[in-house]
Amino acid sequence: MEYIALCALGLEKVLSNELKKMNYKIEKANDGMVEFLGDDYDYYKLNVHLRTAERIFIKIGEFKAETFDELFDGILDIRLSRFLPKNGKIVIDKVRTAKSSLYNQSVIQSVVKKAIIEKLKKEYNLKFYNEEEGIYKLRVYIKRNKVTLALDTTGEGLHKRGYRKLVSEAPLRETIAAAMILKAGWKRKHVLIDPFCGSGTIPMEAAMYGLNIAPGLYRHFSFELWYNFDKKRLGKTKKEAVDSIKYTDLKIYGFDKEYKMVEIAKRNAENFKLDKYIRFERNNMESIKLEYDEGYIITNPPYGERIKDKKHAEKIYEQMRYLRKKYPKFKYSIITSHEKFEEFFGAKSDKKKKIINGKQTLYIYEYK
């Protein structure tokens, strides 16, 4: 079976080293979108277990089409029994176009769901297709006038894990953080420091990281709702991922000036249990005082769009050289909007990467 991870753009190499380490053979991996081979069923595992992709789709089909009537002959020549069932509620959940004939996204949508509802009826040798048992949203791309069509495993995106209950003001995407540890490299020997936790996104992501909890374990899917749901093999693969938590101690600090954030941190953390592996505290960046000669600094300090005050950010940023002072030898990796992060830092990063979450561009600087 064909698959396709969603992520951010520019996460890409990321996620398709997640999937490596699951032992899959990446075939494609652009634009914010990861294609790969697996099982009929690794979708239940995939959801569980991926820290970084936002969806997980099946890929139903791929084909040309310039004109509706392309489009629509296309789909007629997809075998969509092996996905839908008779009676699913059909839903075209969302339509991305880009340099195609066809752009106008409702009449995609409306000729599309015709197009299925024409070819399960002829594949299930009905008269009438009743959308009465289960929701299948599907979304459908196309670029260049390559039409993609593809199953939504997934629904609620995948960031959320279910344990942020109160968020500060601009919240980090759980997905996105999780890719910063990932990509600086942090292990759980290693002290990790947070000096603007907010609602303690970044510890969180590293604590479960550290701790091999699976971000997917305490949600629901959009494949639960499907005729073809099996409730012991979802259980089969949550219960292994239990079995696969290591517990252990873990050098985790989440600091913040805002009392408020640190209880809120708090609260989220006792959600999933995290709360005895990370310390909390209300303090500002200049006042932490850790004795450690090497380790993280992870870290998405206030930018100007949040705080709506650009100079204030660029403030914030020159204090950071504090950091920079008090602990030389430990890897930094710092997330902003801000294009000129490096200057008001006082260092040049040994990697930038650029990633785009939605409207919102963000650089990820990383010092080693």
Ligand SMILES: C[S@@+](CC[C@H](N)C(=O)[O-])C[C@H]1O[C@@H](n2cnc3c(N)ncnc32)[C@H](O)[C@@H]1O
Second form
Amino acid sequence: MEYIALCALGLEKVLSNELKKMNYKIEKANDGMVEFLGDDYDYYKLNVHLRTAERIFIKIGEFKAETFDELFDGILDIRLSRFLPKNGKIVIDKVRTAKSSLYNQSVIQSVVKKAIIEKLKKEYNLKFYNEEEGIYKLRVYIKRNKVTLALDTTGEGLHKRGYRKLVSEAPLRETIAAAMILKAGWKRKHVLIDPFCGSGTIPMEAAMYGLNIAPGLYRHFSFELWYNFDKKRLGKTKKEAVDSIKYTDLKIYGFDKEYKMVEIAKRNAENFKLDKYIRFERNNMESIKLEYDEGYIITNPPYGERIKDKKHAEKIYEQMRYLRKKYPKFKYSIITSHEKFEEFFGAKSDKKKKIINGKQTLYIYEYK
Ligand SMILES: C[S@@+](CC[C@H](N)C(=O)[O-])C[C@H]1O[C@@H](n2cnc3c(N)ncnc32)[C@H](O)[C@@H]1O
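Can you swap the form predicted alone for the form predicted in complex with this ligand?
Expanding to the full complex; the earlier chain stays at the top.
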């Protein structure tokens, strides 16, 4: 079976590394998509275990099309009964086109849906296709006239782990926080400090990674609504994940100047019973006193889209020089939408990585 894992643009390498660790061989990785081969039911474990993927698709078919007729015929050439049942609700969830002759999304949507129903009727020898049982969400990507039809196994994006009931004003996406931690090379034996923790996303993701808690353990997936859903298999996948949790002491600290934020972060940690593993404290970045002189500072300081907020953020970056002076042996990984962060922080990063997450562009600055 061919799979596509979706991630924020720029995180393909981190996601590929996660997949390689799970013994998958990467076929392709670009444009926020990582493609690889796997067994028929691998989407159970992929959804449960991947930290930086946003969604897992089964690639149903791929073909060239420059006209609507070619689009229709291309779908007719795919053996759809391998993936879709004789009475499922077929939803064309999203259409994305780039540099292609076909671009009218709503027409593409209806042509693809018509062709799918036509083909399923033929394959199942039906007069009518009744959309009665289970929901099957499909996406159509058309890039340079190459059509990819993909079946979404995930549903609500994988960043929704379930612990973050309350958020800060500018919460960081859980999958991106996880990517920062993996990319920085933090391991459970190391100290991790987030001086601008907000609702605690970075410390939470670190604690889950440090204890080997699978991020999808406490949530549901869209494949649970399919006719062939194997409850026992998902139960077994989750049980194996639970059995591989390694409870151990962690040195993870989150600080924020807002008392309210610290309370929210604590509550989020309690939701996943991680409050024992993370220390959240109200403190200004400027007055943090650490009992360590080595470790990782992984953080998401304020950035502000409005000019006034941006100026304020720049001041904070200047004040962050203090951290680096006081804790020079720490490794730093900082994420912000500010393209000139380094100027204010007063040091050129060893690595700068651009991440595009929907409409938002972010940069990860790493200092080794
Ligand atoms: C972009 S938010 C962090 C969001 C967080 N990553 C999350 O997912 O919720 C920045 C945080 O920095 C805090 N903050 C701003 N200035 C600060 C300072 N001088 N010291 C400590 N915290 C500060 C704000 O209260 C805010 O919660």
